[in-house]
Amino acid sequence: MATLQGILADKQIKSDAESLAVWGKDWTNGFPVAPSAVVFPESNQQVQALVEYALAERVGLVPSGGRTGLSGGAVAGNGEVVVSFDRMNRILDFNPQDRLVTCQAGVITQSLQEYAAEQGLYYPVDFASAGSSQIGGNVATNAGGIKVIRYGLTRDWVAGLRVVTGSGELLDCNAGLVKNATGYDMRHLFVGSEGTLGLICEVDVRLAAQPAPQMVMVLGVPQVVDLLNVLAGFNQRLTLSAFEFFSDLALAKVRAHRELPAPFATPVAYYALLEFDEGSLDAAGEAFEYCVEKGWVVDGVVSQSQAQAAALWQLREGISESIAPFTPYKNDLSVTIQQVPEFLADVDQFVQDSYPDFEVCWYGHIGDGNLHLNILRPQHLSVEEFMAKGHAMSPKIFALVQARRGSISAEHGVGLLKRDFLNYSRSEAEIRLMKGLKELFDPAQILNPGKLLKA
């Protein structure tokens, strides 16, 4: 500990049991938590010094942002030092001509969104945990969220990075340039690398023009395949900002939890939530009438105010919170949009055949093929028994993903939770090359050890 105190002030080091428990994990449950210390660097140079310390002491470093991850990517279970970016939370620069903001990795996502709005601009990457997640973590996991159908992923808004590698080098990647044809763009190696190649310290983020006021429409859809027909029908007539779906079971859970009214008098098997520019209301009305005529939609409601739009969004955004008491076994999966109906039906059939007393709660970003599968724990099973059954189910579910060349982790990352299943989405050749990159950027294997790739 004396070596750490030579790098950082006392206020930047915590080793009490409560702090270790809080900063040593993320939102994932089921993994042991046992860091040796938590440190709070305030500059790129201090991060470099921490890497030098880790190399000398042969200790792992686990980067920690808002700790909202769901794959165990920020869990420290083997005496590692947790590197929290909570104190590296400043906006460093704003370039209005390039619509470019430079911020430290610990800036809260929502804070960046609010800063962009103050400049008359827009940061479009958005998700339920935006109020606590941090930009560095967003980049490390290539965070997606509810606006991907229109604005893309975090990767699409990262114009540059300052990153400290596992050998202590500070790399300045791309420097905010739009065009840079000078070979390998290493910026994109760090996006989605889950802190295994380098510690992200600063991010150049490109901002967008402010969108028009948005309207929200919720539709009742009888069959999964109808969801794709509805998506196509609307896409032909207007530009959507979001296209989400949830099952009637998911709606029942969120309504009970938040005491919300039903959107329609009669329940429907599935619901679609659409967001679009206010100026596209007439086109949305035409699309709605077309879908009703085709039998793809049986009912619908459209927001009449911003307050009502927010209330309709609760039906989708409140689901994860509402099912938490059921200790769900979660899977974050993706296939191509065309394959969604068949894939969803195959998973439902597998769970029904294997565990008929398990409830399956579906929701997600169907507009980009991302499905959130939540299997709810029956009351008669302990958490340990249920999780064991979930782990036994995963390989069979992942095999259904693999057969469609999909992803076993669409947006939550691999971390510890899915590390041993990476081969269901990546070939032997890809994994070998990924390990080679890890060896190149982190030769001593000190950066987020044990995550993403097996040793």
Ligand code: S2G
The other form holds:
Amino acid sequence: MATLQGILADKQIKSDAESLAVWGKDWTNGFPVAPSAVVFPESNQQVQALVEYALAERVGLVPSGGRTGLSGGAVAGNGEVVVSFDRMNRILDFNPQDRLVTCQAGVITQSLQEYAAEQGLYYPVDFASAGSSQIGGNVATNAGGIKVIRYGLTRDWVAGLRVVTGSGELLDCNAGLVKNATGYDMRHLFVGSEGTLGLICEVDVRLAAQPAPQMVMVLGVPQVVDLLNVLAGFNQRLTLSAFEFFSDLALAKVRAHRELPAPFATPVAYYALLEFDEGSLDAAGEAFEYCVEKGWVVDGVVSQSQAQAAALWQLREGISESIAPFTPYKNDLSVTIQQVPEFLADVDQFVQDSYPDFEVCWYGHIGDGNLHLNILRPQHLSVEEFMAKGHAMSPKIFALVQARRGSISAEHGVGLLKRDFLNYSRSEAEIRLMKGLKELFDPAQILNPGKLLKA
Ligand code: S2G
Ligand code: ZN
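Based on the form predicted on its own presented above, generate the structure block for the form predicted together with ligand S2G.
Next comes the full complex, and the chain you just saw is listed first.
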């Protein structure tokens, strides 16, 4: 019989109750947590040996990075072995000519951002959990965040991967090449696969040139439909690095939680947060005047320093943490940009009609069509009662998404939370083909079993 002790040192294996509870979950609530062990490999070869062990013992493996996931993608609820990449956290190489940095999967996103800056370059994927998330998990979920409208998603910066498949093979995908026309690009199969096709061990990350110093503007937008008019008004005049939005309720929660001042005095239903190069300040001023003349914007503020830019960003990036005490029922939806206003109004109306006592907290990356719908738990409902109502609500919201050919999970992944609703965004044919790929890359179904696809 194979044993974990035969593969790893004792310090690399944990099975005490506290460790199982900590490493057996992510930021998602409501799913059972019951791994059989947590292991901390230190090399690609040890990851391969763990797959051999799992095949021999017929036990599932759940890959675990920063454990910041929001769809239950890193939850181990059925005796699986959690494979944590915490000890595979080194930057292995940097190549200035190719602007390539090779990271082990456990490198913290913020550490990569800082390393890039030290080399005079820039890693442009950023989001609130960057201080905890790991690059391997970012690749496994194709993490998006707040700079997507200018720099794209994680996928756009992955130049190569070393991945161990469910058969124990170590694949070296693309090796950092810019051009490589030699058949199917396996790299892009693993990006967004949520650990179900392979265990990501190393990532070749391409870096960008450092941007100019950025400025932040927060605008008051009374009508949700005008958010997209404001986006168009600014896009016509300058290049935006970010275009985020949040509702007055979201702002109220962040201000209360972090004791922050309002961006300006005028009360308004929606806020847009924009970021741009400081050299575009005049163009931004013209866009602002144009939007005010059109009646789309009623007030605004622009950062006068990097400190104030960071303070304004807190109003957006602090939302998730500030509403967490209300155990929100989360949805992470996307439609094409031009559909956003009508879609948002449709969902808002549905929730108000069906659940008038629910507070709806809207925020997100509206510049790329991604809306975070967080419904706050009323005090009179228990978490279980509220989650049950949320699950009952989801199919109706997903039907509104489906009608617009949108996504029921824009950036947080499918995991366990959205698995049973995949058909609202993917066709039967696509789901069948995804299951075929799963059988090809993980024939024994040991990799993150039950996630993303129903067995
Ligand atoms: C955001 C963070 C997670 C959430 O703030 O953009 O992706 O939905 C989210 O609270
Ligand atoms: Zn987001």
